[in-house]
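Only one chain is shown below, in structure tokens, and it's the form predicted alone.
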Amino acid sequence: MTTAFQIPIEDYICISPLIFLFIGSLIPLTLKVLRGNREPNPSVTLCLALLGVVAALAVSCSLFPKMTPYYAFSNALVFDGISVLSAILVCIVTAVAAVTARENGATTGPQFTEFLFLLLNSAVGMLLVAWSNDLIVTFIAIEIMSLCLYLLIALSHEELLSKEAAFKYFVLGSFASAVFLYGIAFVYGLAGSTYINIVAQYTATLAHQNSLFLVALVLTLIGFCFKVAIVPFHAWAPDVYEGAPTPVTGFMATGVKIVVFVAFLRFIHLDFLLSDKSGHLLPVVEWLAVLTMTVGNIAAIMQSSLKRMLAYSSVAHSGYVMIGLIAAGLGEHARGGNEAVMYYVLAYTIMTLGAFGILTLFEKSEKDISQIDDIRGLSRRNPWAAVMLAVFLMSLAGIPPTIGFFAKFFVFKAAITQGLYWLAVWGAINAVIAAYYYLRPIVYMFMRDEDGVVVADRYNLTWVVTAIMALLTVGLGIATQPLYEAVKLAARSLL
């Protein structure tokens, strides 16, 4: 059954998330217009939101597990278990953005309409990251989630800090999509499309004819890796973190790496890409993944705002990620680096949420900075919320039987099978090295009897979230299987 465009209408039904999402971001602004621009309520606001979220996350569930590929618009979208995987989790991180955001005091207010238009469309943009087979299309859908995050930015009632995160965003996020189109630009003009199934077909044959071909997959994977900020290209994330709003920080701490990593696996597969037969690119991305963990773990170290240490928390967490795209990316035995990659920025998804959930906590005005030292004896002060901190915090570590533990134990399993073990030996002596600056707030808030930060009355709908993924956080890691048989069967599609 065709339209009468001649577009399969399956190829709408897939992409109907997209569609509700989008819907759900105009309907409050178009309630906005009509009352004459005065500011609905926020909870109906918000409400009328969450339906279209709700809405784009039951048809995305309901599409699950969808095995074999298949590809929409004229080859221009993919979905299979992976795509449909991370509209998921891109829902859920929307929603939970959106609850706590209703609450803090730099998002809600006379702007909220706006601000939950530009989050969904952020959305809407990550979708098609997550969903595209063509750069181009990755290129437009990248471009049309980051101008709607730095619009989120900047429209933080905060009047310092987040101006300038928007402004240092805009110009490096903008030098990277300058960089990642140049990319684009020499593979079409070297494979004759953009179109990642078809590249992939030409990529071992160019890669020994055309040394200028080791340049366009070069220029790409820097887009990619500012991104989710692979070091060198991480200077952005802890400036742009510690000024954007929480509630908008932990939106794009966690949707933006999902998306981005999905289409970085994506184009991980292009034949030989990593391979010896394709020059030198293998030992270039073991470094940069190396050099991620250490830096991003070291400065952490040496952080006071909480706030900053999670953003080089962040940049080491992608470091553990890009060990399991290598592994993905070597060939032979992919599949497990395929399942360590999506149960990673899963299990990241989940505890990152949970923590910048705590951190909004805090924060009773817009200029709250919540500082390490200021959560010296929370236990004795809010004890649901230092034990729900340390949850997240140990999970980020890697201790167990949290989600993350096992995280990092499929990631280093992938690069041993690979038999990449010096990989695995740093991410381990990174993990050792992340334990400090991990445990360190929790001794504070345990052993320490000073006085600090108290957590308000009114964020309600922020301690349910954080309470649920507090939950998720230890429940889905004693009970790990049933999880990572269901990522499995996402990742499979991808072989």
Given for the second form:
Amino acid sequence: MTTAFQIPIEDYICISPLIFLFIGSLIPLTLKVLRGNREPNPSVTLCLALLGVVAALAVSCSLFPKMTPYYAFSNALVFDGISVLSAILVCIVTAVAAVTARENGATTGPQFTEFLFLLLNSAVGMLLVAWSNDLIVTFIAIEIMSLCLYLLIALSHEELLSKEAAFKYFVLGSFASAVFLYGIAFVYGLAGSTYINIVAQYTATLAHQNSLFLVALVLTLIGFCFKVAIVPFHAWAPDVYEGAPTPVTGFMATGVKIVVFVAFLRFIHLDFLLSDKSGHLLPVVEWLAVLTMTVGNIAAIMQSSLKRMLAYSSVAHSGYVMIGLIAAGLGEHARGGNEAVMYYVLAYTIMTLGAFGILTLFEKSEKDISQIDDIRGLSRRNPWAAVMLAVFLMSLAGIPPTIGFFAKFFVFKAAITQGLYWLAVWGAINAVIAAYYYLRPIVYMFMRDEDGVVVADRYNLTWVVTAIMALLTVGLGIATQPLYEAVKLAARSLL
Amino acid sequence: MLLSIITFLPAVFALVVWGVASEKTAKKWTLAFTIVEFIASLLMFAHFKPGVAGLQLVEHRSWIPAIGVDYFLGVDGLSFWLILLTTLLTPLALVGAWTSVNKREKTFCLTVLFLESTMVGTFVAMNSILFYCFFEASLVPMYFMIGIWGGPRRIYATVKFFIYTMAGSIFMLLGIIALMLIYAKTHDGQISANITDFYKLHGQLPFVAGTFLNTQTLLFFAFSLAFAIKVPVFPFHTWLPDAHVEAPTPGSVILAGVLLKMGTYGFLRFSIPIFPEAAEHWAWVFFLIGAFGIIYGALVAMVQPDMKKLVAYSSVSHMGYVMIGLFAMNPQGIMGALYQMLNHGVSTGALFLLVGMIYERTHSREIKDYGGLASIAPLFTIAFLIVTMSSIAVPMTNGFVGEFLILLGTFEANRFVAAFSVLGVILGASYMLWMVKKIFFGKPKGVVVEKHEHGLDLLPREIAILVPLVILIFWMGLFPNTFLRYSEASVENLVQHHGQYEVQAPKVLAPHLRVAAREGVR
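Please show me the structure of the same protein in the form predicted together with its partner chain, now that we have looked at it in the form predicted alone.
In what comes next, the whole complex appears, and the chain from above leads the way.
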């Protein structure tokens, strides 16, 4: 007798955002093929792709109240609050990237259709990363996401840096993926499963009895750390962030981090930090967090290119999320940890999208990379651009009452709740170091008498998007209660 | 409602100025608005009862109930006068900037108004996170004020100011979080960041005398570091001379007049009452650096060739008095400290205004460039002399009352510190009088001769802003009780209940607390 292999309809409903994104990616491409490979009007392409993204966003939002974890596709995917929250965030990030790419010299024009196809498929990969309950699915999803990203970077009309960046990212990324896969192989060999919820049941015994499990954990951790640019696995980040077209940089810096940190969060809930033997990893991950913050911040101080500075600052922010992750990994009272991670990632997404959005405004052609000298006196030429960039930088520095302040607040609170005092102190010290380089562009824009060359361009859509981000940065900071409640609701449903 | 209005009125006005005023009219609008704000703050007299120790004019609403952060405003004897000082000094500082600030005037006005909002907010916030938000947010407008309208080294000065202050306050944030969690642990998981709730933690913060690594000592120093940098107390003072010298006149006035008080106010609101044992045990540290700061500030002021720098260092010296007064922890000491905060705001604010006025005419702040100004600018000389007398604490001026009370209190607490600190009075007189002698007396020389024909004496506008300050100097010197009686009850309460201090607030519960209370009854 054969049992019919049936998939319940609920599973399809759950992955419908993904389906919408995928369809959205196909329509423009099909259109182009039907037109005999002639590039359609970019605005039309954009609208069609956005249709898919908005549909995905709408479905994700409607799924949000559904909070009990639901395992779909024979446990390969899990749908809980965090899945839905990250799906919403990824959709927003994708929409912003698509809109800003339409107006950026490095991405618009010929091959914009292909660009959108890759962008949306990268988003498909991202959703899978965030939803995956199976380490193998996580691996495949990360590959889908990354392969699209390599191409997105290489597709840039800028010839030199982008190709180097894409190749560098590809080589190092593949290497890290291999390490990650090796780690998963060990996990499977020891636990007999790659499902996170099943491995979690064996963690305590495995960690106690088998030293190989430690190897498995370390290898998998390295894979995650590489993807979110944790020092010392961050070396690719500045080059890639700088070489990629700015809309893609914004997309990578936020989207990839959201979903990989969510996957990381699920992984750390294997609770290996709690067991006596693999608990030895605790000081290691703590040091990783400290190093990430410190190296990221100190390197950011020395940068003269704004994009590179933001790249290093993004590395430093990974360190802060790492503090939240460690707090979450320490179990029981971990509620604060999950929320801290999710809130931080969310806040970081809004601020970073805004900051890269402003950088996009500065670029007149694909070859432009704004140096910090170029924005001298910007407040006289483009007061609004200057004010918005200042808002984003202040928020990244954690000045109240912006969203960035509350993000730091929740991370520190989670750390102190778990007794990670010295991590909190390192976080505080780094906030001060970071303030120095976040203030520097503000000094250049507002306080220098000389004039630089940069003028913010009339990219209407980008202006709208960045203005929305600026409003959210301040508005959600002052009215942080509903946002925090939503994040808390989402985080509570985690395993 | 009144406190909310006083706090956010300037911010609302800023939006109005931004929308309505042109570059030319911005200052006039702003002046009118800051005067309206001052009048609004005077309305507090109608509702504030002088003899009450607890909080008054309380507003309590929930803001972020999930983490116990309430929108909780209140005023008591400790903060009452500081609010009025803020709202008084802002319009005066603005008039002081009337001609000296002449680029991007509208932006300047917005900065002043936002700054006023954050300063008032700092003094009325009774929730620690709300306090922190205002405390940090006040950095931003000040940062722009020094950075855009300051002197040649303004960027160095303003970045140093920002980073230094933030370095202190970020550890205070960690301290606040720790206190919130301790409160939650000892109160059935009910989280709260209200300062009045932190006061209830006495006995819950383990303290071991003499060692450093215990909860109360660590938290005490986490808070104290933030405030010590803001005051600034001796080893943390290096940002102050830079910031003062580079800041435009209104920036200096507000910085010296109000921003420094946030530090001493923080000691009074947080460090001393929340950590009573630690404050008592470690008082010697603050005696030491306070007294040292008095002498050090005075000695360094003596050798300054630059008027503004001299006044800046005199601030370090004067704030040293406030510190030793606070840590004497008896009614006279704290009362004197509180009074000295106001004195310093009035007299140093006036000094910076005067220095700004003369600088505007001669474009020199070097003392050696001056001489014999008294014969050319008599009104200016009179004003300067009166303010100098107040600054060096001559009897009948406000400075005398403050320093006398502080030394009285300190003498009771620790004779050596008092004896040592009293030297500062002599040194203070010597550097101030030395400066007065060089600038005003002797034969006219230097810039005084060169710029003679431009007319160096005060204009009616300048007289108008100096008169209220001079009146205050004498009023506060001759009838201190007018002012002291508003603060007395709160200070008595603070001193007498040291160790079990609590501040009563009228029962205005935030909505979520009301629910909690109802559930508790059930």
